[in-house]
Structure formats: C-alpha cells, structure tokens
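Starting off, we have a lone chain in the form predicted alone, written out as structure tokens.
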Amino acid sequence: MEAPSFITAQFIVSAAVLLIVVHVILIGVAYSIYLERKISAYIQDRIGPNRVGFDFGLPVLQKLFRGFGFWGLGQPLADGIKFLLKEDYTPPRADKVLFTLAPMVIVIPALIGFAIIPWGGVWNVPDFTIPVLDWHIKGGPVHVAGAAVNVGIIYILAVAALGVYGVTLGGWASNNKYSFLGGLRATAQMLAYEIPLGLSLLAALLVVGSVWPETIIRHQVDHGWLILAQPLPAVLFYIAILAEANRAPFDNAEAEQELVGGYHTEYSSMRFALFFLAEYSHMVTSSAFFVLLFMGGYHLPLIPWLSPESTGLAAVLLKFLVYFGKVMLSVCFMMVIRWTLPRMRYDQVMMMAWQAAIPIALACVVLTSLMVYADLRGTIPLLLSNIALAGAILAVYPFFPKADPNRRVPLYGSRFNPMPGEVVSHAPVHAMAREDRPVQGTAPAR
C-alpha cells in the first residue's frame, strides 16, 4: 500500500534527524558544562569534578553502577537533579507571566537553529516498507538534515537573533535593576554584533554564490576551506558568535562584579537551568554554523568516505561524527577563551563593535566583491587579499584618534590636583607602616 503523499523518505529522515540531534545536543550540553569545569580546572591547576559517579552516593545504586564512578562523569546528572529539587522562587513584584516565559523564549531558538545543518550530507536511501502500516516508501537521495531548505542560512540568522528576547524579557520581568541593566546590555550588544556577523557571512556567501548549506560544503570540498581563503571574515564571525552567545570576554549581560548575576539574578531551580541550557545550546548551534561556513562541514581532506559523492549509510554516520567532532572542538575553544581572556569592559565591547569589527567587516565585503568581480575566487588570491587588508589595517591603525577612558580627572584639591601652596605626601605616616621589618622593628633590641 502506498503511503500518504507527504510521507516520503526525506520526511522520515528529517524527522529522525530532528529527534536524534535534539537529544544529542541536550546530552552534549550537559557534558559541556562538565567539560568546561574540567578545562577551567586544568587551566587553573586544579582537579575539577572527579568524585560523583552514576550511583550519586546511594547504596542502592552503588552495586548496580560499580566501576562507573570514574572522572566524575555523574556530575552533570547530579546537577540536573539538584536543579529539579531546588525551590522555584518568583519575586513578589515580578511580572509572573513574562518571568516564566523568558527562559522558554531563550531556549527554544537555541534548540531549533540546528535544523538546517547538513550533518551527514546526502544519503541514498533504498526503497523500504513500514511493516506495521504496510506503507511502501520510495527511496532515493535525501538530505540528512532536519529541514533541507534552500534558505537555510537565512533561517538560522533569523532564529539566532530571537534568543536576545529571552534575555531582555528576563531582565525586565524580574523587577530588579541589575537584571534590567543586564537585559539592556544584551540587547545593545546583539544589535552591534549582528552587523559584523552578517557582513562576514556575506563575504563567505559572495565566494560560494549560494545560500544552500550543501552547496557551501561542496564549494569547500572543491576549492578548500574558507577559513584558509578568508581568515579575516572567519575571525570576525567567531568573535560575533561569542558576543551573540554572551560568552566571555563579552559576557557583560551577567557581569558578577557589576550586576550581581545579570539578567538571571532572580531566577532559581529549572528556570535558572534553562538559561544555562540556552547558553550552551547557542554555543553548539553557532559552532555548527561556523563549521558549515568556514571549516568544510563534514569534510576532511584525503578521506574519500567524507566526500559529498559518498552516499552510503556508513559514510553518513562517519560524516556526522566528523561534523559533531568539529563542533565540539569549537565549543572547547570557546571555553579556553573564557578562561584565558579577562572580561572586557562594556564600553570596550561596544567600541570594538562600532569602531573596529563593523568597519573591518565592511572592508572585507568590499574586497571580496572586487575579487569575485575579477573572478579571483581561488584560495591563494583570496588569502593574499586578506593578508593585504590586514597589513593595511595595521598600517593605518596608529593614525586613528585614541580615547583614554582611564584618564585622571583633575579634581581640584585632590592629591592629583592639589591647591596652590599645598604639599601632598603619598607616603604612610605611621611608623609601623614605614618599617620594612615590622616585627623586628617593634620588638625591643637585645
């Protein structure tokens, strides 16, 4: 019996990919938090989580999971149980509807953006029959993606921009001035860094000539990865996705030193956990987008099973593993950046966007347009043009006007601007403070 018209091999494969990848991302997010704690521990010469196993310290489970407590791999599960059991507190003067809606608004875009990613390329599905329903499904080449659409790049841009609404709603609905300031910062930062993100994306798409994800990968298979041909747009794109995900050094929306905890200050229990889930899901989705554009997607050189022409099931599984491996390497690099670079001040974040990232991204688009117009789309010509542009930027930079936000303000009567005739001394007055050997200096001489 023939299946309904909309039940095709592509429909079944897309539904299976959506179901599988959502769970892979959720498990990956849980262990990304564990991974970040271990990476930060290694950077800071600590050990990190290493005690919690899958028995959670319960005698009933210790016999069942004996030998599975190594490396603290049960820590993410223990954290999840902790979030489920904690009190879910709502401030009395908060907007309860928006306060509850904000975590959902931020996590949903993070979990649907991956739908257009071609995780496994194209799979040549044979004809098959669904036994229970006795439906005969005609096979053929199908795209191993949640949604095989030719406007996939536009879709992921639109979805990624929705995440900031959850941050803004959470900051506003909490009725907390620190949360509100965090929401304002996130909104302004998103507006600023959406521009270099879109421009660097445009520079890559000008070279490829298509917004179809599979075509972008095929171009990189034939002509080399775009991170080699266009390193400047790649760096700008990576900086922009860090800022979009509120990751250090751009995490000013939750600056603990200034805003207590930022937009999620008033949240607890699972609503607080959803903000963390959204942040790490954004990291996975944006890293998948970066890998698609600049790192060849599922392609690795010199491995024939990873070419677009390989359409067998084994090749599809291998492509998925390679793609997800690249994504996790990018996520780990984001974590290393967080624990290596200090947080930038908010005015520095905005100045970097409007006075550096956006002009450089515009220059990249103009330069790429000229190279494409001259039909110089090869890796070497594009790389040389990027090197020339970087050299021009470094040559012109010393002549730009410099602002000093840390300059000393001449306050009349202060120690930096004393009144006429006043002698200012910065040295300590107390004898104990002047003594280089305080213990020996106060003890009686013998």
Second form
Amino acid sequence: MEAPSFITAQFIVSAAVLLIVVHVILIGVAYSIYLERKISAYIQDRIGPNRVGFDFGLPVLQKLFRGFGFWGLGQPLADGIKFLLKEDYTPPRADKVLFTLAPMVIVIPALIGFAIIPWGGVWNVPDFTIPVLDWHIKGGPVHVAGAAVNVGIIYILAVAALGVYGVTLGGWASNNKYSFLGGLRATAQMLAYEIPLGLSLLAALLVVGSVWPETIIRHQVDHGWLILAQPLPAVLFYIAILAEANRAPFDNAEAEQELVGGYHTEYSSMRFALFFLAEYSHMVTSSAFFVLLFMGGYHLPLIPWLSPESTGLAAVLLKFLVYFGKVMLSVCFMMVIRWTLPRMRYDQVMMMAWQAAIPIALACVVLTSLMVYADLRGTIPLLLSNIALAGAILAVYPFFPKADPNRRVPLYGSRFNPMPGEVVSHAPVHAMAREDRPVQGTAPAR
Amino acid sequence: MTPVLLATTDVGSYLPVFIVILMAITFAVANIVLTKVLGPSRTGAVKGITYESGMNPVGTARKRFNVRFYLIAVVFLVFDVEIIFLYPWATTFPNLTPHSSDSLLWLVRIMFFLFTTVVAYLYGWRKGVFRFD
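Since the one above is the form predicted alone, can you give the form predicted in complex with its partner chain too?
First the chain shown before, then all remaining chains and molecules of the complex.
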C-alpha cells in the first residue's frame, strides 16, 4: 500500500528524534539541576544532595533498598512530584490570564528550540515497511534532526528571541514590585545581549557561508573547529548565551539580595517549576547551538566513525552520544562559572553589552568580511586576525575615557542629591520609626 | 567526499516543527492543569497580599518606569533589523569568487550599510543612551 505523501523516511526519523530528544532533554534538565547542586556543593566544600533515593517514603521500597540513598539521584524526581502536589496559587491582585500564560510562553520556546540541532548527522536509511499499515517507505539519506527545515540555524535564533515574552509577561502580571523590576531588567538585558549573539554568529557564518547545520559541521571537519579560527566571536557568543539564559554572572533579574526572586517571586508549584525548567532547557539548547557553531558538532578528531561520511546506525548513535556529551560539558562549564564568579552589577551588565560586546562584535564582523574578501578563510589567518584585533582593542582601551565604577550615582531626589530647594532629613521622620530606637537619647539632635 | 545533504525546500519539511510545538504546548498546559487539580487550594486575606518582604505593600506595581528602557528598545530595534538584513548577505557573500568585482561591490555596499548603523550607534552613545547611572 502507498503511504500518504508527507510520510517520508525523513518525516519518520524526524518524529522519532523529536520524541526521543524531548524526553532526553527533560530528564537531562531535571538531572542538570541535581548536577548543579552537586557541583556547587563540591565547589563550596559541601556534599550536596545525597539522601533521596528511589523509595519515595513507600514502606515496600524502603525495605527493598534498605535506606540506600543512590547518591541522592532520586532528588529530581522527588522535586518534580513535590512541585506537582504543591498549591498553585494565583495572587488576587495579579492579572489572572497573563499570570497563567507567562510560564507557558516561557517554556514553549525553550522546548522547541532544539528541533534544528543535527544530533546524529546523516543516516542512510534502508527501504522499510511499516508493519500493520503496510506502508512501504523509500529509504535514503536522512537528517537525524528534529526538523530538517531549510532556514537552518535562523530557526534557533527566532525561537530563542521568543523567550523574552514570558519574562516580560511574568514580571508584569504578578503586580509585584520585585517581579516588575526583575522583568524589566531581564527584558532589557535579553534584548541587549541578543545583538552581540547575532553579530558573533554572523562572524562564524561568514566563514562557513551557509546557515545549514550539516554544512557548518562539514566545514569544521574539513578546516578545524571554528573556536580555533574565531576565538573572539566564540567568547562573545558564550557570554551572550549566558546573559540570554539569565545565568550568573548575569542573573540580575533574580538577584536575591535586591529582588527576592525577580520575575517569579509570586509564582508557586508547577508554574514556578516551568520557569526553572525553561532556564535549564535554554541552557541546554544554547549550549547545543554553541557546540554546533564553534565546537564542531558531533565531530571529534581521529575517530573515523564521527566523520560526515559514515552514515550507519552505529555511527549515528555514537555521534548523538558525542554531541550530547559536548553539550553537557558546556552546561557544566556554565555551572562552574555560576559558582565561581560573583554577580555583576546591573549597570555594569548593560554597559558591557552596549559599550563593549556590541562594538567588538561589529569589529569582528567587519574584520571577518574583509578576510573573506581577501580569500583568507583558513584557520591560521583567521586566528591571526583575531589575535590582531584583540591586541588592537587592548592597545586602544587605555585611551578611552573612564568613569569611576564606584562613584555615587546622582539619583535626583535621593538624600544624597536632594532636589533644588528640598530639605533632607537624615534622622527618621516617622514617629513610629523614632519609637523603634532601642536606646533613648541616641538619635541625633534635630 | 560526498556532497552535503541539504534540506528539501517544500513546506512539508516544516511538519515536524508543528509537531514539536504541539508537544511543547501539551507539556506546558498539562503541567499547569495537573498541578491545579492535584494541589491543595486555600485562600486568605493575608495570603493574598502582594509579597513585599513581609511589610505591608505600598501602592501598586503598575507604575511608570525609567524612560531608558524605552530607549534601549528603540536602539535594539535598529540593530536587530540590521542583523536580519545581514544574514542573507552572510550566506551568499562567502560563496562569491574572491577578489572579483562582484565580491568587492557586495563588500562595499554592506560596509556602507554597517557604517550607517555605526553612525546611529555613535549618536546614541553621545546622547547618553548607553549610560546606566
């Protein structure tokens, strides 16, 4: 029997990859929270989660496992169950519709972004028949990716940009000042860092000359990984994806000391968990993006199975493992960054985007296009040009005017900078505040 | 060396994208509905208060905010539109013959386009759009 025209080998493989990768990513996200807690624990000389096993308090399983904790591996599952069973509370003053919509709007782009990632390269499928329906499917080379669409990596960019809406909506709908400020900060920051992200991506695309993931990987197999040829755009790209995912040192949107929880202050139970899930799956997706662009995708040198020419099933599985391993390494690197670097101040974050990252990324694009025009697209010339650009930036940097980073900010109307004619009292004005003073007579004379 | 296997250009190749969007929507909605069904539900006057670190909330959060965020959005628009125009160029320009007159023409045109953006950027910088204090 003839299959419907849209059921091709590519479609079946795509659907299967989607089904598998969604679950791999969801489980990977749950366990990367465990991983982050473990890494932070080891960095801070603690042990981290090591008690919660798989018995979940059930007597039968407790007897079976005899209190064995499985190194705390049950923690993510227990957390997930707990999130489901907690109360899902909507504050009465919040905007009800947007308050429910925001976690969905943030989690949907985070979950669909990975669709274009070429996890397994190309698989040469033999002809096969679907048993019950008796559909004969013609084989041939297919892409082992969620969706083989010809917009290529533009799709990831388009989807990643949608993540801003969830943050904005969550901050606005909560009707809470912490949430509102966190949402504002996160929105401005994500907008600002989208530009160096796009520009450093351009610097990589100019070398390759295609947006198609398979071509990008093939170029890196032939000419060496792009992180060697374009280290400066690679670093800018990594900084930008850290800031896009609201990760430390750029997590000002949820700076605990200033804004409690930022845009998810008012959220509870699963809706709160969806924000977290979106952050971590954003990390996974953007790490996969970084690996695709700069780290050679599934390619490792000296292993013949990992070249684009080998299209067997075993090679595809090995490529998937290598790709996922690289992604997890990048995610671990993000976690190490989070637990070793202090958080930047918000004005520093924004100034770094607009006054440092964007000009440098623009210079990278101009330099790369000149190199491409001069037909110097090899790894060595590009690396040398990158070193020259870095040297030029370091040479020019001392001549730029500098502002003292710790100067007092002239915030008009504050007690340090009163409005003209304003009388500023340094002593507590309110009667209640005066009463609160523990010892009488210590208040300054008025 | 085998040539790179490219994507087909028909709209049918976008079908998996719709599948994954449907999967994501199902996941999001199912989670929120499940927790609504499974979790407890209690209300109270104090529970409903907006959280302000335990103090009594002052006013509402629907306030005016700093105009600088608006300026950031405008400048972002300038740059983002510019970058969108650069992608088609970045995918075709490296495939032209190097050192040819075509290649030079494409390079100079896009450099002029970038130059206009740099002018806008410098104007914004001089106007203090990028100062955050």
